[in-house]
Amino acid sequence: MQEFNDIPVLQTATVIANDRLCREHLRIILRLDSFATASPGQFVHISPAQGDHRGYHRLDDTEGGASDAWRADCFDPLLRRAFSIAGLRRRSDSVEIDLIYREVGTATNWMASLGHGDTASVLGPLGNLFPISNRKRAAWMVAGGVGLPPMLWLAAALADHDRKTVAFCGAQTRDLLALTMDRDQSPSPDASLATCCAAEFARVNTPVVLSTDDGSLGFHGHIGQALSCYHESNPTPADDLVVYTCGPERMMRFVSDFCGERGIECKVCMERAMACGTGTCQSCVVPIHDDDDRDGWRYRLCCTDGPVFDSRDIVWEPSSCVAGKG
């Protein structure tokens, strides 16, 4: 049972920074008066603060006058959007939360328009967390694209637990990688070598293997290939290693299969459209193995049962057995 101070709270946050990291990604820093106990893997729900209609227009009623209804300028309703927490700092009188997002649609266009002093409505913390093993000393984090944010906070938590960490970060091309490159260290094109080339990971002593699909930075290939290459050159016993992954589902399935074949524990941070974030709308389903179900699997909710799942529990191809699960 959750303690009272772990219950998600809806409150208004103030923007203290909103900086572009690369061509499509930005980091927004939100300041809150307080925030419940939270851990890497958890997320928050964001929307405009009450009374802030930036990016909206008022709908006219049937008699031609102004109504009380508002709609996004792109004619697409702006529901709350879920974002993994990329960092959290507790100050003496406030809490700062980092969110990294890709500017691709209505909600993120609105977020990109926010400046210092603007406000946003925040609900959180939501979801479960990345477990940190008490026994296993090595931890590898595999992130693709927008799967990077939760790994940044996780890397800091793993460093606090004195784990031996490596981060694997992939992107389509150099200018879509939301990391700050160190001027003194370049990412190696050899995926068997991890370097402290990314400032965000270097500050918590985590070396990185970078890959880009087009070869414009680091290893030329997808991040799963880089993971395979590194593991081959740096074998680590399965009973001393946990792999955490977040990103495109195809990538996470590769990582899950890779770990499963080698007996490596793997934790997967799934992504779904989470309209409510609290399990009410039942829309963010993930198919999970369940021996007690007659079909051998059942749906779980990404927002409340996840977003972090054990890779062995996930049914990656449920299409052949979805009939009857409506």
Ligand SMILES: Cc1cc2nc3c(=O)[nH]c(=O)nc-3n(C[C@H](O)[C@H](O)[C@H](O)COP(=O)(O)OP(=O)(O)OC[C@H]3O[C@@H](n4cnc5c(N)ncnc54)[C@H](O)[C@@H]3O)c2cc1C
Contents of the next structure:
Amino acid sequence: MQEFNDIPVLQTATVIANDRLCREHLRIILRLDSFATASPGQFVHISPAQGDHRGYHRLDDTEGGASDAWRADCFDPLLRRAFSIAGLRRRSDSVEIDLIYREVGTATNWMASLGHGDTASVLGPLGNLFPISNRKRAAWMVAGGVGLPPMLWLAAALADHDRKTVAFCGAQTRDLLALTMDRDQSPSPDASLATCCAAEFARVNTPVVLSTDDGSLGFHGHIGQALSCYHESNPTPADDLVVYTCGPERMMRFVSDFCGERGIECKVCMERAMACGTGTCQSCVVPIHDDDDRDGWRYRLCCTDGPVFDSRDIVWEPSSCVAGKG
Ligand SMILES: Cc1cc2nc3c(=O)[nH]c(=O)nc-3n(C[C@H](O)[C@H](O)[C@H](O)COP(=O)(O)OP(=O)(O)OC[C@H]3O[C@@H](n4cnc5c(N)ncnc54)[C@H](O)[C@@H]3O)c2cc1C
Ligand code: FES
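Alright, leaving the form predicted alone aside, put up the form predicted together with the ligand.
After this comes the whole thing, all chains and molecules, with the earlier chain placed first.
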């Protein structure tokens, strides 16, 4: 079901700051004149602003152009890219949004090149949101790698709702963890202990369990193992707990199975390549169980039906069913 809070708007944003957080992650703060009502889980679709020639390819000799010519039909990145909103602040005359991104290709390299006063084209807010249950007092967030950004904003919203929160944050190694460590509170290598070791979560009273695959910080192992360990030592009734997760699909599947086996509600923020972000191009499908469908499942769109889905609805092994769908 589509859950737009308001109509998304296309506008030009101004860069306020663009700082490196760790080896591959940066946080960009964008200022907009206005921004529709938005909630954690939602995302924006961004590209170079019109007229920003850094978004265009310079023709080189092999392309038959003069060295200072720009190929106006070769917009690079051609398509917008999706980024979860990691924070949002409403000012008297403007709105600031935070995006945290990992430099992986054309668009994120372009984003990393932006400085104070540069511009970017922003479409948003897009997608649905993480529902906050009135019935459940405990809320655990499980983030792997670049799944962290939506959890930062969600943690603030959960704190406003007075929920008992814990954030589980995993990375391959400490250099890839986009969090600021508190000098006085070390992350515990024992995953049964959550500490206020990360400034971003400490600000909203959320203790954190950290894990790294190589053991360079916090618990040695993947974040799903840390979640299991914490749950074992801190049993919380399933009917009082909701788990939110975002990150690599394998990790989310682990979390989904973990919750499914224990009857814990789990909301998953899915990622797909998104050409339009608005439900037109059909490029961002997610297979979803559907008892009314002849095959027992059907596609839904990550950009408009998601990106947040209930974990029980997702068909986690699409290879077993994608081939049959036209
Ligand atoms: C709803 C939604 C929210 C998102 N939120 C964020 C966010 O908050 N922060 C963020 O950094 N990204 C986020 N993404 C992912 C982001 O949109 C992609 O990483 C984007 O394609 C990057 O564009 P690019 O041009 O730099 O790289 P591309 O040219 O698109 O990709 C370059 C190469 O990197 C690989 N690649 C793409 N994405 C990733 C990845 N995430 N990790 C590792 N390799 C990758 C590709 O397979 C390709 O080989 C989100 C995606 C969705 C759908
Ligand atoms: S990105 Fe075009 S339909 Fe989802």
